[in-house]
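Here we start with a single chain on its own, the form predicted in complex with the partner chain, put down as structure tokens.
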Amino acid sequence: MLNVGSIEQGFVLDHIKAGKAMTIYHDLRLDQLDCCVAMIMNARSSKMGRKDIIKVECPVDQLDLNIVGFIDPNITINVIEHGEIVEKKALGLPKEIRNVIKCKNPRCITSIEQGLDQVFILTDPEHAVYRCKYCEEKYHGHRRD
């Protein structure tokens, strides 16, 4: 595998579906972070055939990773400190999702109001049901790309 230097402190997002690293880069707003990011795309994986990996060098409290649990629960996150994996982060579902999915209800105010965030609230954690904060339109399960 193509080797990208190991990181001192930060996260490794592993088992990303091949080709999806760039989308996740944007969803996590890594472009707005003043830190070093390495993306490995189309790496060989015994589990998945092909996969993407993202390595982020940053203080561990600087990134809200909850959204990853919504985007794809199969992604694994390793927390790195002093160059070593200190934690394999379990992914839950975020209570609120902001500007990641759009409300599909054409009658929803989010379809016309300018500058309004797209906000979804987790209303049924057991069944992974989200609802638009404004019109209560259901969004079921994880993000479908």
Partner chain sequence: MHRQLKNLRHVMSPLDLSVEELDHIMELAADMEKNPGKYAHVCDGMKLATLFYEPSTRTRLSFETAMLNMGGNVIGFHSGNTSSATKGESVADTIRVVSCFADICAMRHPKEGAPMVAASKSSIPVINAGDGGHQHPTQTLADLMTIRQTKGRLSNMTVGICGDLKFGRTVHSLISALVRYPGIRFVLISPEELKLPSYVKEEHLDPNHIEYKEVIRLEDALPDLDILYMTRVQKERFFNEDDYIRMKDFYILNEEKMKLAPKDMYVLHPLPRVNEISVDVDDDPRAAYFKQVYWGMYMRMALMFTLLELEVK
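Only the largest set of C-alpha atoms that superpose within 1.5 Å between the two forms is called the rigid core. This is a predicted model, so every value here is computed, not measured. Numbering follows the first chain given and starts at 1. Compared with the form predicted on its own:
Two rigid parts rotate between these two forms; their hinge, judged among L91, L116, R44, I40, coincides with L91. Rigid-body analysis of C-alpha superpositions between these two forms gives a rotation of the smaller part of 23 degrees.
I've shown you the form predicted in complex with the partner chain. Could you give me the structure of the form predicted on its own?
This part shows the chain on its own.
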């Protein structure tokens, strides 16, 4: 049996759909942080069959967790302090996401203005519809499936 040690301060992303840990790793830009990261892929889960888990040893406020909610709002976040779980955060669809997806409209100002944030607003929570803040183009993609 695989044994990955506990962390003193940080968080654990749990209930990640099997095979999605690397997507989340890159989208959260964990490779750019100076912290310890452990990924467990295809772990057995009674709830999901198989799942991925990411353990990150750094303060949770260093990350934009809206990205995780956009990818999969069913992921749970366990906040760890002094080696103990102090909070369990349930995610939902974020109201706004920045620089995760790009507007495909060639006439959108984000296509012309370099350095302008790509901002999408949740316009229909029931159907998980996001639209560009600038041109209102509907995002036609998968939430990082």
